[in-house]
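Next up is one chain by itself, shown in structure tokens, the form predicted on its own.
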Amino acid sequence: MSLNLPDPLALPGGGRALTSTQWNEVCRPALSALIQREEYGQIPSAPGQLRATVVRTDRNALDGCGTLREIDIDTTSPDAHIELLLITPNAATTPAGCFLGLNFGGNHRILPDAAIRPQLAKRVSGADVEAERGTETGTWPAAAIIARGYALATFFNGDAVPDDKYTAAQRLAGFLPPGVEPDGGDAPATIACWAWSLSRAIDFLSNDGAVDAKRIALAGHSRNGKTALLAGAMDPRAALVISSQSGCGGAGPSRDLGNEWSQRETVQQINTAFPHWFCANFKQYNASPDKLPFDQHALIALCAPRPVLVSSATEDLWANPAGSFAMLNAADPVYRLVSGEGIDVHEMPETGVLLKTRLGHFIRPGRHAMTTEDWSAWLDYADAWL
């Protein structure tokens, strides 16, 4: 597959790494300070403090198969609240592996569990929350992933910002690292944000001894799977990494690659109607996404050698499947450096065919959602690293 994209392995004062010293004490740092600067912002620091206080546990959730635990993650400089939903395997006898991700409703839709807190901000909202209570079963399905022996932890994604772009820019305001303007081009952005706050959740079941800290993994549909590439990348506690139809900005290439490989939404129209997701730096390519100094090849590479899994739907043509599987091969050769293995396939999967190689992929068919099928192909993938 040939593709006209600028080298991952490029070394800043010339020629490539050819070790996998060089990739990850020369290029991943400086690939990682390019992507922030010029796409998401600068990702803040780990917090002065953080205070982890259990509000709720449930010992017989699930049918008694599960421990659900309600816990307030609070931090300091920045100040951020998040209300993180764990549930762990009853029949475990040693820590299990984790997924965690973001939400797009708040914590009660995920089981019809009378008990289970609306979150904050859709507390304050008077939003119809009993109506809402476990019409997310299918999105998240926590029976079947406890079944497998792993925990699940989740958190609204407007928890420490919201989704709104009138209203993000107040909270971002407090997410400003040292010697970042709040009006400068790459101040954090909400996406930045939100990857902060999955490594504060990570900080949280790092310490939890239900929950093996060597095994978390991450997983995202949509702008969460943004999210959840973004922080797999900056943050290596994250054993695996799983990207649900993320498109522009995630997965999905910038640039326009032509035929087959063209993608569907580009970087002008991502930026219209979501300008609070992506820092100031990243309107400027607008209309030529082409000068951008890398694309999002170098975002998964940055997460080798843990396993990436970027997951499709056929119908999906807005997140551009081809194009993410470009991607993974053109994270390839970082891969092969660092780990001696990469993707192995050159040509798209057939549809409902899982490719288990460390730079994973899937494609089901139907349109754009996180299914239960989705969640049945992750769950094997993990089975395979973790």
Given for the second form:
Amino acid sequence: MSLNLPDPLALPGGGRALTSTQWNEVCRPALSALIQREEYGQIPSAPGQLRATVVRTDRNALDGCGTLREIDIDTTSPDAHIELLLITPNAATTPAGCFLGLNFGGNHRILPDAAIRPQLAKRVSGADVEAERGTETGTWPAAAIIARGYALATFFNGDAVPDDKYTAAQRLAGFLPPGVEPDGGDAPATIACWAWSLSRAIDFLSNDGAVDAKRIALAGHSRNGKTALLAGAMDPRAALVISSQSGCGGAGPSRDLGNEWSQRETVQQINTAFPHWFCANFKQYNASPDKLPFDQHALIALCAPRPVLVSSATEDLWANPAGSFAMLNAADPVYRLVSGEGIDVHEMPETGVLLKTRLGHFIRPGRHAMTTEDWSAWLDYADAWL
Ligand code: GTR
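Form predicted together with beta-D-galactopyranuronic acid, following the form predicted on its own:
Below: every chain and molecule of the assembly, starting with the one above.
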């Protein structure tokens, strides 16, 4: 398919990268810098200090199948407080591969467990969360994940920066990397800080005896799927990335690729509804996304050679399934160069069929949601690659 997209393998002085060394040493750092500068803002620096405190352990979670821990991760410069929920399989005799992802509603929604802490803001405000407990067991099917031998780690996306256009700015100011101006066009925005917070969870997980540091998979849905992809692109410790219905600013193209993609969310729409997600520079492309010097295939390509699964739903046209599939194909030349393999299918695959290739694809019937059907495909994909 020819889509007239910027070539991620283009060399700054002209010509095209022909070796993986040229990609890794020239194209990759240049694209990484460009994407941060023009879209997400600069990823905050690694913290000065990180302290992890296990605040609760339940060795008998999930009817004895898992060990559940609640872990506070506190950092200085930048200052952040993350409350990680980690469940590891009791049957494992060696460190487990682990799915790590941000959740939307708080850790207490993952399991019907009266002891799991809701997010800090709800505790402080004394909100009644009892009706919310365990309401997302379908979104995060912990029992099935543990039964397949994997660990599950998740935390509330708002732990690092609230998902709120009115209050995010105040928190974002604390994440400025040295040399970046607070009102600069490339000051980090919310998705960049969320990606940073995932890396802090990886800091902890990769030193935990129950988790295999080499088998940490990032998974996220929608805005959290955009974040999973950015975190995977920036943090090489992520061994695999699953980006679910992430659309604009995620696996979906910023450009209009033609009529069949016309129901998608545009750069202008996302920057208007969620001005805190992307950096100020990205707003310059509202009316002219075709002027972006990259598109989202470049973000996927930054994950090479690690496997990336793009997961979609047939009725979620806002998240642009066809355009996201096109981005996988457009990232393919980089994957071929770096790993010798990418995606072998060039027409939109059949619904319900998992493509287990290094650039993988899954689309299920239905709407915008993370479901047990998705997880069943994702676990199969993880079995193939982790
Ligand atoms: C929508 C937004 C999408 C997607 C989604 C979500 O309102 O337009 O970009 O991120 O929210 O996160 O559920």
